[in-house]
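Heads up, the chain below is alone and in the form predicted on its own; it's given as structure tokens.
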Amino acid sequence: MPLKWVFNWQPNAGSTVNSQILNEVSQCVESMNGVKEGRWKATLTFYKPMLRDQALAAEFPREFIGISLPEQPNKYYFILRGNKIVLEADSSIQLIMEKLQSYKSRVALNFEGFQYQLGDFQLRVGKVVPTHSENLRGIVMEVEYLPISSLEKSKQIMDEFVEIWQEAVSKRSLPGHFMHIEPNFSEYGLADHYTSQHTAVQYAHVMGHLIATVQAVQAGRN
């Protein structure tokens, strides 16, 4: 499977993330030839137990988030940020988990934008929503190098694409930038060969990334 890295957009102290700035990113992608292959959309769910004795709650992971990859229709990923843990199971899981009323979705958020080819490369640009609401919460950007698998040979000329990239962003004088924090992949026992376990992993850190974003603003206002 084709390697890729997440990114998330970090607004500069003071400012918010708006459709405009979206917008100014799609148009950076198509001013370096992108071509704008159609639309994608992955949803991330944090869940919580249903519980029948509070007392038990100490016992059930704190952060319990699901997601759903475009690329993997039939599967859905369990992440466990807290315990280092990655799980692949059936999408059915989901109806399994309703009916059994073991967990319940606590908050949805669906990122969900334009794809676009741009030479070996794909880049999917996005918007963060809750599901059932168009209130912005952040932009996610996913660059695929299509040719290597690898995560240890693609460094190279995935730092390469990166800096062009973000020079290229930098001359629209955005009030903000793409951070790209890798997490340590061998920590959920994922090896050097790219799997959509990893894409889940980096959705994880990247949704507790703009948690932590927005808290920070919220806490500044106050």
Given for the second form:
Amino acid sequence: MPLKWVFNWQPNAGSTVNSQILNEVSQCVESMNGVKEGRWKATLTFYKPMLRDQALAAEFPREFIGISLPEQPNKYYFILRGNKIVLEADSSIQLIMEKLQSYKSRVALNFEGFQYQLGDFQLRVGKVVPTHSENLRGIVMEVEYLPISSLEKSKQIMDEFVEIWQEAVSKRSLPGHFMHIEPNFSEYGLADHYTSQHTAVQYAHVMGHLIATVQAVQAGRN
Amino acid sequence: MECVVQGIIETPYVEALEILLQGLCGVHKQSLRVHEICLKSGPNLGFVASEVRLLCDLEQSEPTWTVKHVGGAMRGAGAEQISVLVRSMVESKASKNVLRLFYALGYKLDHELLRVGFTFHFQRGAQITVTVSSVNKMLKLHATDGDGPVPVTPGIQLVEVTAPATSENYNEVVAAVSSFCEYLAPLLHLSKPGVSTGVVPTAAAAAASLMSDGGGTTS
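Same protein, different form: I have the form predicted on its own, so give me the form predicted in complex with its partner chain.
After this comes the whole thing, all chains and molecules, with the earlier chain placed first.
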């Protein structure tokens, strides 16, 4: 399948994310002749262990994440970042987890917005909001290059596109920038040929950055 | 949800059972070689203990994994009346990391088995699966090859008849399974798991009859 890079919006020190930034980013895509195609939505859920003795919490994974992706409606993904494990399963795995009652959903977030076609690229721009809330927690972007599935072979063209994109965004003088740090996919046992498991790992890492950003803002306030 | 009955048959009569099933089902058997890993939650995990089964299909060139949760059986006076077990069951295909994932989540190995045999999948009032297999245990952890697996009950194989069901249609599925099981009565008795009935006294004669037909049931 085509490879993609997932970006998250990194606000400048002292600033926070807001819907005006999201609007500006969307306008930026449209100004590059991006053709709006429709909506997209991914969900991410943090699971916590149900423990009889909370003092033993350190024995269990601190971050157990479940992800559903729009391009794989019948699949569900689990990621344990600390253990570098990614699992692809049928959607029914969620029902199994409910029946086991060993882990329960703690927080669920939606990544949702519009997708655009830009030549051989498909862009998705989305807000990060808790389910049942409009409280904006972040902004993400996906850049998908449709002709190639190899991470290695696509690197140059993706770098070139991102350079053009970052330049277009910087002209709007927004208080932040999009950041992409590629996870070490081989640590998760993933190969050069791109799959939805790669996407799930990227989203889990984006969450890590989002959490760190929110915590930094809170620390700054305190 | 699924409907289940089980029975046992002595190994010499398995070939006759296969002939009978071939005739009844009208489809070819599929070979079965499944490594079943049963995991239990560790002592502190969950307010109630939980179990999950990981099934690794070794028959394919690339092993495939399934996660299976078997829940409680339907209870009540109605459930006791019927001769088929109706229970909650959820399955999910999963990628090969699934055992590592569950170990990392705090699940421990309870036991593991290797099932070797064959299955028939067919439609007869319901989507029915008949599995005939020897149940083997591994002498060394996860050792499914070589001299490792030994039969848990030498000379005896397990026969399982299952069919998926929903809360809306389980009565029809129960009827379809019960009706099908009557055809197997000369060779083996099928009943709810946990209700042991032993081997059937007519099995030897029935098997001899099936074998002497030259396997001549039409497909």
